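Encoded as C-alpha cells, the following chain is the form predicted alone, with no partner shown.
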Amino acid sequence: MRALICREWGGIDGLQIGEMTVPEPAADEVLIRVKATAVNYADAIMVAGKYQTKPQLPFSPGLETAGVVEACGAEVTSFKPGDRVMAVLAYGGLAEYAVAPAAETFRIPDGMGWAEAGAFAIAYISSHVAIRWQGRLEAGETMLVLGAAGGVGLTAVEIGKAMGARIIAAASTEEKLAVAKEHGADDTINYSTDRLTEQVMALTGNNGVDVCFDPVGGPLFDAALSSLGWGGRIVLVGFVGGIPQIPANRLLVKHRAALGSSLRYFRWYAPDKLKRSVEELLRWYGEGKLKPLITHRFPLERSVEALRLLTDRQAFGKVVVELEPG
C-alpha cells in the first residue's frame, strides 16, 4: 500500500511517499480502507520523536481516519467488512489502510462525507471531554477560547454553545476570529494587538470567566490564567505556543484550578466517558450545532504540504488528506 513514511526522527520534510506492508488487525481491531485522513499538530511532534510515544520506525503518522472497515479482528462483533466507520489511531492514518481498535472506532452519521469523517474524530472528541469532563463547563458560564480558529479551538467554541455557555473567542487575526464569530462565539478577542486579560474583564463586567480552553499555552497562559473568575478552571490541551510554567500561589487566588486533559487518557481509563461524548456529538452534529470547517484539502502525495500549513500556524479549520474524495 502506499503511505507517507517516517523513517527517522526529524522534520517533515524528511517524510517521504512510499510502499508499506497493509497491517494486519489484531482480535480487538478492524482493518479501514482510508477514504480521509485530517492532518494534527501531533504528527509533526511525533515524526520528530518528542511524542508522548515513540512508534517503531518506520512508521506512518496519522492520529485519526475515515474510510470502509475491510476486514475485522476475531474478537470483534460491533463492526462487519463495508461500514463507514471514523476513528482515532495510534498512528498510520496517512496511507491506503490503517488498523484501528473496534473500542475507538465508530460508525459515520447519515449526511457525513468522507472529509468530515476523518477531520471529526480528534478535534470534536479531544474538546468534548476537555470542556465537559475537565472544565466541568454548565449552560450559563462563560468561556474564554484561545486559538480560536484551530482545528482544535474551533470545536472549542461550537461544543461550548451547544452546552448554553457565553463563548468569547480570542485569536491573532481579525479574519480568525470572523471565522469564530460565524461558529457561534459571541465576542471576540485580538491577542496580537490587545490586552488579553483587560479585554476579558471588560467583556465580563470585571467578573472573568468561567473556563478557559487553551490549546496555545506560551506566553498567553498568564493572561488567560489572570482571565479567570473566582472557581474558574482553566484546561490545557496543547502547547503550540510554548510550555507554560505554573506558580502555584496563583492557583489559590479566586479558588483557580489548572487541568491537564488529553484524550489518550480517556481512552485509557474512562472508556465510558469518553462513549458518552461520541453519542453526544453525533448527536449534536445530526441537530445541526457542529458544522465540520475544513479548509484545505491535499491528495497522499502533498501531505507534508498539509503539515507544514499547521507547523508554520497557517491553517485555521482542519486540513484534510484525501485518498478518495466525496
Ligand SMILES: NC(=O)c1ccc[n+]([C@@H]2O[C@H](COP(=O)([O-])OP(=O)(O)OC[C@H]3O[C@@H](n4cnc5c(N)ncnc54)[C@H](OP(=O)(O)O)[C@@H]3O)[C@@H](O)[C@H]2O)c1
Given for the second form:
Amino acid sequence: MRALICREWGGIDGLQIGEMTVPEPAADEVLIRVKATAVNYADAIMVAGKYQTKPQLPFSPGLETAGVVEACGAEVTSFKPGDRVMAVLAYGGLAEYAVAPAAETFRIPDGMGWAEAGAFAIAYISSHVAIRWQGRLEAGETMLVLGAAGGVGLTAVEIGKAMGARIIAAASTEEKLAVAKEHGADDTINYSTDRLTEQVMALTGNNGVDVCFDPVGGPLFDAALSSLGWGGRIVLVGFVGGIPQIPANRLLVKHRAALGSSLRYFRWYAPDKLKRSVEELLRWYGEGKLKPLITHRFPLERSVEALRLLTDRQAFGKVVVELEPG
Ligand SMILES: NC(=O)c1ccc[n+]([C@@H]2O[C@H](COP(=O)([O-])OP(=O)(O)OC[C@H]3O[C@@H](n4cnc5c(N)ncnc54)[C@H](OP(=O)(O)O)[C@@H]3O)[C@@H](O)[C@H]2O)c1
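The form predicted alone done, now the form predicted together with the named molecule:
Time for the whole complex; same chain goes first.
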C-alpha cells in the first residue's frame, strides 16, 4: 500500500511517500481501507522522535482515519466488512490501510462525509474529554480557549458552547478570531496585540474565567494562569509554544487547579468516559451543534504540505488528506 513513511527521526521534510505492507488486524482490531484522514500537530512531534509514542522505524504517522472496514480480528463482534467507520490510531493514519482497536473505532453518522469523519476523532474527542472530565465545565461558566482557531482549539469553542458556557476565544490574528466567532465564541482576544490577562479581566468584571483550555503553553501560560478566577481550572492539552513551569503558590492563593489531559489516558484507563464523550459528540453533531471546519484538502502525495500548514501556524480548523475524494 502507499503510505507517508518516516524512516528516521527529524523534520517533516524528511518524510517520503513509499510502499508499506498492509497491516494485519490483531484479534481486537479492525482493518480500515482509508478514505480520508487529517494531520495533527502531534504528527510533527512524533516524527521528530519527541512524542510520548515512539514507534519502531520505519512507520507511517497519522493519528486518525475514516474509511470502510475491510477485515475484522477474530474477537471483533461490533463491526463487519463494509461498515463506514472513523477511528483513533496510535499512528499509521497517513496510508491506504490502517488498523485500529475496535474499542476506538466508531460508526460514522448519517450525513457525515469522509473528509469530516477523517478530521473528527482526534480534535473533538481530545477536547471533549479534556473539558468534560478534567475541566468539569458547567453551564453558565466562562471558558477561555487559547489557540482558538487551531485543530483542538476550534472544537473546544464549539464544545464549550454546546455545554452552555460563555466562551472567550484567544488567538494570534484577527482572521483566526473571526473564525472562532463564526464557530460560537462570545468574545475574542488577540494575544499578539493585547495583554491576555487584562483583556480577560475587562471581559469578566475582574472575576477571571472558570476554565482555561490550553493547547499552546509557552510564554502565554503565565498570563493564562493569572486569568483564572477563584476555583479556576487550567486544562493543559498541548505545548506548541513550549513547556511552562507552574508556580504552585498561584494555584493555592485562588484555590485553582492545573490539570493535564491526555487522550491516551481515556483510551487506556477510562474507556467508558471516552465512549460517553463520543456519544455526546455524535448527538451534538446530529443536532447541528458541531460544524467541523476543513479549510484545506490534499492528496496523500502532498501530506508534507498539509503538515507544514500546522508547523508554519497557518492552519485554521482541520487540514484533511483524502485518499479517495468524495
Ligand atoms: N492532550 C491531548 O490529548 C491532545 C490531543 C490532541 C492534540 N494535542 C496537542 O494540542 C496541541 C495542538 O494540536 P493541534 O493539532 O490542534 O494543532 P494546530 O491545529 O496546529 O493548532 C495549534 C494552535 O496553536 C497556536 N500556536 C501558538 N504557537 C504556535 C507555534 N509556535 N506553532 C504552531 N502553532 C502555534 C496556533 O494558534 P495562534 O496562531 O492563534 O496562536 C495554532 O492554531 C499540540 O501540542 C497537540 O499535541 C493534545
